[in-house]
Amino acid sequence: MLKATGVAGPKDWEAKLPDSQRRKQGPYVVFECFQEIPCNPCEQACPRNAVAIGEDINTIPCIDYGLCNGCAICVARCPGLAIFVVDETYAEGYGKVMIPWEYKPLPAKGDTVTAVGRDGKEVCTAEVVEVRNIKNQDRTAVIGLKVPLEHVNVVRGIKLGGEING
């Protein structure tokens, strides 16, 4: 599907997930890098050295899920906006998805937003439960969304309401 439409299909993104045992242990990072391109800020951003690219900067990042604690520092550092953090243990029936956000307005904690999938189509309603927007993130905020558990690996963006965005 990715080559035909430019949108990752289930087979594409499911291959990027850690095993089911790791997914039950808390937040984990999902790198949706599908093409070899010269890029490595994620490797340099990780304080736990959980991301490895190696000598060839074109290599798709490799994650050591034994080291990754899902801190989400790498989310804001990815120029391709291709990194997400998912927590399937967040709350009963709900997960948390951390997404990069480079648009205005910046949603606020407590806002209700429309969560969208990789194709921009609406998936569900989500609550904004966290907003990280600090200077060293270079204008890329990281938004935490509380979403129904069945959508944690489908939601990859948001759509804000209002006259302009609605």
Contents of the next structure:
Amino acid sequence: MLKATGVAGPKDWEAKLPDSQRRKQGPYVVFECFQEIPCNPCEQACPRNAVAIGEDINTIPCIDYGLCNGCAICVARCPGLAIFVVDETYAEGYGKVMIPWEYKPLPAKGDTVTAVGRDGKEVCTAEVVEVRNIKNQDRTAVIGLKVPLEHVNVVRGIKLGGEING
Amino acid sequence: MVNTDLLVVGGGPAGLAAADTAASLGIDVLLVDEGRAVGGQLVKQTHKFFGSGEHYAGVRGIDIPKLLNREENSQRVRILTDTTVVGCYEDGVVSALTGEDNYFKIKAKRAIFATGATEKFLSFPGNDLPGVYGAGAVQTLMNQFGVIPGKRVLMVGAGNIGIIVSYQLLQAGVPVAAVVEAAPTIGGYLVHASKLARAGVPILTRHTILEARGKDAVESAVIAQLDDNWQVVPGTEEEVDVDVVCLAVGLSPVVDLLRQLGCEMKYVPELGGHVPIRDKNLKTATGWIYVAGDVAGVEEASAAMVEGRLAGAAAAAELGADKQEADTVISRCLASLDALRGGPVGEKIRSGIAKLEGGAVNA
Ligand SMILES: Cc1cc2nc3c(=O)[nH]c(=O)nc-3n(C[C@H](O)[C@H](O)[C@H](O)COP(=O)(O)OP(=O)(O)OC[C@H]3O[C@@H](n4cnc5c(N)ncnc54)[C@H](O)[C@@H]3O)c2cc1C
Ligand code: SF4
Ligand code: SF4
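Now that you have shown the form predicted alone, what about the form predicted in complex with its partner chain?
Every component of the complex follows; first up is the chain already shown.
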């Protein structure tokens, strides 16, 4: 499927999540990078050395969830926009998803947006709770979305074309 | 007549890296490029690059030329833009044209050709209608001149170029109706494809364009599904409402000048078509000529830069640069190329190069 449509299926992405115990401990990174390609900026980006690729730059990145604290620094550094950070402990009944964003308009904190899944289909509305866009991200913003807990690992984008209100 | 030790033809990533390396090794270089500025394909690549740190991974393509065209080498590298090499002669003289009518000759002891590649076209009814573009042209329009090509686009080809240009269209606010791809799987990197999928753009593998329709310009396009034998499945034809059809169906090396010079060629489909035969250090059998980048085989900017450095160092060594220093650069480049081409996506390139070296033809 993934190779024919570009849409990762549950089997693909579930294998990228940490174990259930780690998921309850706070924000964690999800690397949706499934193919061996010559690329390694994520390894160099992580200040905690949680990402390993090693000598052969074609190796798929491997995450040490004991070291990753979900800081999301790597999210803006990935040229494939394939890294997300999920926090299932964000609020009662809600989680937070951090996504990379290179479109206009740039959402603002407090906006309500339509959150979409890996296939671009609408999943739910979401509140923008964080926007990071500092200089060294080089124009790849990172947006934090508050979404109902059951959608944290389904939501991976925002519908193009602007906010619903706010 | 302009005399130079090293002439570099083409100022894309390969040519710039070649000039930078040769200059760092103490050689004087003349670099000519027909464009208004150097950078080649990079000047329109607004996305962040893959590769590793030494290949500028994570840096946007548009920001790479200035990293390759360094102040400290400006004494040794002379750059002529708006200058096209128009002819090459057997006695080693090259003729160039600056602007409209300023012809002059260049005599170089060594030359590196880094002329890049040109887009392939596709034949279908209506492909001569205004609104049918090559992906490179769409990129130039948008990212260099700030002009959008139309209101809604059908992209043909799901290699990296088709996918990246689709993404850039979305960034410019132009909807992409779909990406059609005849092969059963996506050729480009899946992370790029997933970006498009998240934006709601369907990538239709096993699909092709049958025709572009319209009176004076494209008004719609007809697409259809293909079966296992690449034949149209009857009844699957569908008309999509678009005013732009963008073709991203491959590149072929620009080898015309090398032909004029009598460089021996070989047809290697994995490398994009006819490519010059050369040794490991990218020296052709026409002794004073080296090649680097897409002209030597269509690949990627990261590989083009390393090839540029490799050819630059090898030519510099022949022009009297410190042999040990040059050799260090050469071995580093060879290792770096192996690393870049080492994975499954490098398989095609590896087998193409094996054919060139007369290695296992069926590899
Ligand atoms: C849409 C797109 C996306 C891409 N994305 C990536 C990516 O993410 N990562 C990556 O590594 N690579 C990427 N690439 C590939 C990369 O751009 C090319 O492989 C690379 O530019 C090749 O470099 P080059 O120097 O060989 O050729 P070019 O960049 O094509 O440069 C050739 C230069 O030669 C000049 N020239 C040609 N003929 C003459 C002549 N007769 N006289 C004077 N000058 C001449 C041209 O004007 C041009 O400036 C992408 C390419 C495209 C089109
Ligand atoms: S989220 Fe932070 S700690 Fe985790 S892998 Fe990314 S950069 Fe490293
Ligand atoms: S930077 Fe992104 S695309 Fe590159 S290897 Fe890391 S996760 Fe994959």
